[in-house]
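Shown here is one chain on its own, the form predicted on its own, set out as structure tokens.
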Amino acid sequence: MVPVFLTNFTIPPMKERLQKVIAAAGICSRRQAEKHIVGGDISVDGVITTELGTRVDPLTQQITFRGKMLPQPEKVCYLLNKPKGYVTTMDDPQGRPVVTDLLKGVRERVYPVGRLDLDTEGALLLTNDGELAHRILHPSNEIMRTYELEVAARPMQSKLDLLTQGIDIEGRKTWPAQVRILNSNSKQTTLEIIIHEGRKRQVRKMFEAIGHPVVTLRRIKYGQLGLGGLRVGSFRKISQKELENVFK
């Protein structure tokens, strides 16, 4: 049976101002880029664009300067141990810090692969490779994501069994999850959960549904690619060989 979310899947857009993207490609400064936009030198997906407020997604849209594609940088991927309090977007209208603020010294324009909530920390991949991002995010590839979390008290096994069988959230049943208790006492329980879906705040909603709201949440793995000793707020470049672990 094909789940509903497969038929409607799209990669969440990570859009930036067009002049910023042009400047990042090394064509010219941002101020000069604005002049080129107004002058009709820039097209987006084959359409000349003269509006300075235009926002584009460099991973999925074709941007040309005077008929030529913008220079394509080397395809790279970074693993970030995201702290709490950072937004998984390229910029934020509310002025909150964004995850790319943490990538000091990274010259490429990389974009988050999926999202982590503001109050969730842990493993987050960022890349400028649109094909790679699509492979990781597409539900048909069933990339496993492993989380560690804490909840108050100790959930009854019967409630955890609901998660392993699939539980209804907002009118849709989740795929069966793998859940195990790592540590527990009378006040709190630490668990591990493995899922391959990426619905918004899914893990939190799953545990709310069984009456045990999440206190802390951390993603520790994509497939078999883990954080290792990467400190919170730190990042490192991922090799092609390591990326293969994402799909295991």
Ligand code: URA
Second form
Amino acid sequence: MVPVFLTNFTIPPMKERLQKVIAAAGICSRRQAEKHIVGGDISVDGVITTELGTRVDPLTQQITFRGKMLPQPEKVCYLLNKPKGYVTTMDDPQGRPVVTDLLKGVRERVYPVGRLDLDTEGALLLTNDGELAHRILHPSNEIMRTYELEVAARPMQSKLDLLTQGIDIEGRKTWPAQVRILNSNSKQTTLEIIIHEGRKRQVRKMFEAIGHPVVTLRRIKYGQLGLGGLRVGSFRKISQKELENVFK
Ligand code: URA
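Could you please show the structure of the form predicted in complex with ligand URA, as a counterpart to the form predicted on its own just displayed?
Entire complex below, previous chain first.
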């Protein structure tokens, strides 16, 4: 399936191999599932599928075994406090650690909702629910992301005002941001910035544009859903109720 492109966002199709989905439903082993597929026992959205390479989304497609519907997997969402040094892709051609390596014991195939740079820490949602990912990432929903960052020296208020008004990055103005200084000493300043866009390396580029490159960057909230006490490298399951905080 072709990924969905939304100006700057790519939402991965939440698909996995048919034999894996059948085995995960607890009907049989993966090897037996392959035999059932080839033998014509399985249909996807009403069509018998004998191709072993078929990829399906078990949450949105109807899969049947000898005419009986497979149970639908639970829709899940996890909040990870991503450490630096992990990439937010499902696999990395360069062999670097990927965020899903950290989700020990998670059986569902979940995908990161958006991205964080290799050298950015903090809140990262992962889900198997494509609709949820779409709602969070779609710019029209204006989900606020809050970041905490350190920069060298102390930016002048006039420079920060440029960020709150919107600043030109690669020929396109950013949406107005909320920025405030949390504390400052002679060498560096800690700030908070709230934006609702997800352009690549956006916060870093915004601060570069005002002459204060980011030293460290951490996402602390999606909407009103914060990390709480979640330690770097740890994750927890987010209930449907808690997810409402993302949209507040
Ligand atoms: N902005 C950035 O510059 N980097 C991130 O990882 C997230 C937002």
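Note that the rigid core is defined as the largest set of C-alphas that superpose within 1.5 Å between two forms. Residue numbers count along the first chain shown, from 1. Please read all numbers here as calculations on a predicted model, not as lab measurements.
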Angle, in °, that the smaller rigid part sweeps relative to the larger one between these two forms: 13
Cα displacement of I22 between these two forms, core-superposed (Å): 7.5
